[in-house]
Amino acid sequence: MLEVKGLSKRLPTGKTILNDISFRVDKGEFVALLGASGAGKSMTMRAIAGLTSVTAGEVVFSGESGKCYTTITASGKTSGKDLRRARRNIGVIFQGSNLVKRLPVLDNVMIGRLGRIHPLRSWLYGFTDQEASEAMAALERVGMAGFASRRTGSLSGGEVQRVAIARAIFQRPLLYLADEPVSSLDPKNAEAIMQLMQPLAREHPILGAFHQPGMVMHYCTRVIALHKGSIIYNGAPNLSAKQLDEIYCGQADRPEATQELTAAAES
């Protein structure tokens, strides 16, 4: 379970970036953040991951054991140790994947668990055979086991994103954050990645930032829409063309956007 409580972020100039953002994401949910560029999606994701400071609010998440992890508070009281412990339990799937291109696919997957092992072991001994077996199982799950020994830099965009998902799975997180995971992919590969992510949410909740309302309506369980740093919608993913127009600030008035948003609402 993820709980975001009253997140606000204001710049020294007085400009508000986030304005009292509050929501929950429970087990079994695949929740999408939607909004025009600059609406606050990425800043919200960064705050949840503890990568930026906030003016007010906090972020807490927990697993089935009930143990809570705090990634950020406005008071700044979250210690470095507590923040590292929290991040070990967050599987992040980036837009650009952030994989090491010169390393084999299997090594990139195992890097996902570096935060759970002692630095001395990672320097001197590396990973165990059991951990390598688990990494292979994660690759098998995303259809990439046959690429384990391939250099990651030789993969296509869709293949790279599959490896990034395998790395997140291998991390054994309590929560997945997906920051525009399909924005750089063609429609076919984007669809494949969404199909891989959907069942993951049944195990641990997923919060993702997206620019594809049609895919969100098909694969996600809920939509949270942002506009100028505030939540303007939190509900079912089957949005109407009018709602999409409001979310995207009139972008549907442009001919090229009208067709996409209308098709998404009617699909």
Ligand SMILES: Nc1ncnc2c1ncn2[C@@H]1O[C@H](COP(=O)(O)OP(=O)(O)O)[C@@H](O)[C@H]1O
Contents of the next structure:
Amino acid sequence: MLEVKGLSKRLPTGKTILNDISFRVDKGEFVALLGASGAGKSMTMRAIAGLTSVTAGEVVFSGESGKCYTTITASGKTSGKDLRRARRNIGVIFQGSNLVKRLPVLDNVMIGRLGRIHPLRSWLYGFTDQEASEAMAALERVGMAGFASRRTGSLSGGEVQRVAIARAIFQRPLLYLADEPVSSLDPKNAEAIMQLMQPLAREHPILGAFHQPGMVMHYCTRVIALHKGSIIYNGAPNLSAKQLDEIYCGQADRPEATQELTAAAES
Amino acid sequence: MTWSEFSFERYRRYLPAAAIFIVAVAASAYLSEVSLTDLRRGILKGLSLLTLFFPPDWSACKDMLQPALVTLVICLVATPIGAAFSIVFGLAAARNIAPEWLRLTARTVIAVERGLPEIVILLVLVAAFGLGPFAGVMALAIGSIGMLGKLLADAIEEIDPRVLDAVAAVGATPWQVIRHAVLPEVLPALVANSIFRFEVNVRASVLLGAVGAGGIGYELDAAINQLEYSRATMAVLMILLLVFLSERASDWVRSKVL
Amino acid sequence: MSASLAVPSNVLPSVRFRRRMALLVVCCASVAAFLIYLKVDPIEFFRDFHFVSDLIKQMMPPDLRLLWVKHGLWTSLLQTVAMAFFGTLIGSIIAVILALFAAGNTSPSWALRLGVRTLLAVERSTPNIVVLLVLLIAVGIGPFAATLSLCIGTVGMFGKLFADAIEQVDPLPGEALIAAGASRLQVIRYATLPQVAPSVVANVFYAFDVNLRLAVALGIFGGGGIGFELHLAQSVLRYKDMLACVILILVLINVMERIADALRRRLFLQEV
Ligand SMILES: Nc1ncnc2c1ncn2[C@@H]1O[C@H](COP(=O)(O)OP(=O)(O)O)[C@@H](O)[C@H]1O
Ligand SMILES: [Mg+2]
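Following the display of the form predicted alone, present the structure of the form predicted in complex with the ligand.
Below is the whole assembly, all chains and molecules, this chain first.
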């Protein structure tokens, strides 16, 4: 479904941000990216969505019709049209603060379809009533239908996060990317958001970055752990305390630690 | 503090600055021909002229209505035209929207428009188009573009880049990002600024009128040049009324819109 | 299933499209109506564009030799700056004094307060040109009249602002001084003014910026400064000189802005 092949990103200064990242995400999966802050989780997702450039590797994903989309390659930029086509099939659930604050909630949801409507229509007419009622259905699914005409800037953190998910649902993508969707929320709201995402993942796979191992073990089907831009673990979500220690406390710098982790993943 | 505590040493380091300041004040007083005798004579003369200025020539009120309306209409045309063009300039001058060459060009044009007082623009336009409201409308519109364009460009540059990235990430084209994210974020501020600019324009158009753009400013200048002082008082009252009404009106619109 | 929930009518796209179109039509129609009223024909602008190109041909190249051929020009430039500087300085001092009378916490009596507030409000909405035209009669043509009207304009621009700032100062330091036996004037000097000083200074710099532009404009009537030179060049159709004056004005305003910025930075750095 999604295939990340040997993705590397080095800055001109020589700093390595991503180091030969390769993994697959298949239908029905809810994959969690774990790793300390600065490990490269956001950068991986930005690369998949074609929002940054890389120095090596490529990202390919295929739709149900068997069509392949390449969002990013090292050989420079994909053409604007191809990128647009690929992007509209990836639903990015950004942190909620990335919604347009002065627009009504409903408009923020409808923005999800921009990749599918003609740019001229955007300027001359805007969205249709049909699209608006579909957006209402997406809002209803996340329990925010009553907020459709509220200004987005006046919502609370949890509500905003639900709207961001509604935008992604309304987009009807083949794959969801979620960068720390629950990090700024209280435990109760975080739990509710995870419960929303779990059934979504059954329709179309989700790749998300999280900082809550407990929740990840409960809801996700697989964990990929990053450390300083490299994958150090790719396997089942039920991690032991020791493994978590290695992921977060940086002991993974020792090569034998990485081997231990990988061995544990395989067993 | 008492005088015994006063010591010259404490203030020594301010001495050069103070000296420069005093020289600057003296020089500017000399250059702008400030004279207290003129001031005293002026006050006396002004008092003696009061009888000429008052009472206002109420009968001229009728003649003044039309020019006052012209002044108002000039501003009502110039402000929206300026606001509309400022969207173009604001987008072109924003770092996160426009390529570097366009941004620098637009910023330069805006800086020139802002740097020149409207009246200078008006004098140049009059040289091209002759006297009349057209030059006045153009001058005010150009001045408005300068101010509104700069404010708009700054507001656009302050938009969180992640908001724009998030819209681009659904597959939107750059123009769609402008339509659905940039403009909704900044248009309310543009409306508020335009209303403020309208007030500024009303005051400025009196001055422009006196130079030859027509309207109430021209009436005032003409009345004074013809030594019809009570008529001039009427024009002043009309101007005050116009300014007052435009302030009220813009307050009202502001409270409606925001 | 998708139509199960009704979209609120105030965010229904078709309703909003209709509302937007109506607004657009009303705006365009009224601008068109106003243009017709003013007998201004925008199409004429493009048809008569040769006026513009003629003018540009006549203006080019700007005759910057003026700077050393014409002796009065440097004086005119300096005179413009002098008018703005002097007007700002005296105007700000008067504004602060009047503001003390207009602020509720420093004014000696409410009647005085009301009177000064009214005066400031009237001054605020009187366009500078009105003041100037009246002053020209009283003190005669010359830069002095323009300087005086800048003074009055500055008072109008900032009197109310300063008064509001004074009303918002923290009363505690003043009360402490009163408790220690300080007089009313001492409280103003040692508790009130220090608190408003930063905002006053910042506004004085802003006032200078505004006044410099006004000094150019008022010079046209007052018979002084670079504005007058510009007007002269324009009225005798010496367009090369006119463009030179425009460029000089632009440079002057830019240079003064930089100087003011540098001064402001030094001043505020020193205070911190
Ligand atoms: N625009 C950028 N320029 C340079 N370095 C960056 C940039 N963005 C992120 N980085 C670096 O890339 C690394 C990975 O960042 P990120 O992907 O945001 O980490 P995470 O999301 O896992 O916390 C960090 O070391 C960060 O400093
Ligand atoms: Mg991150």
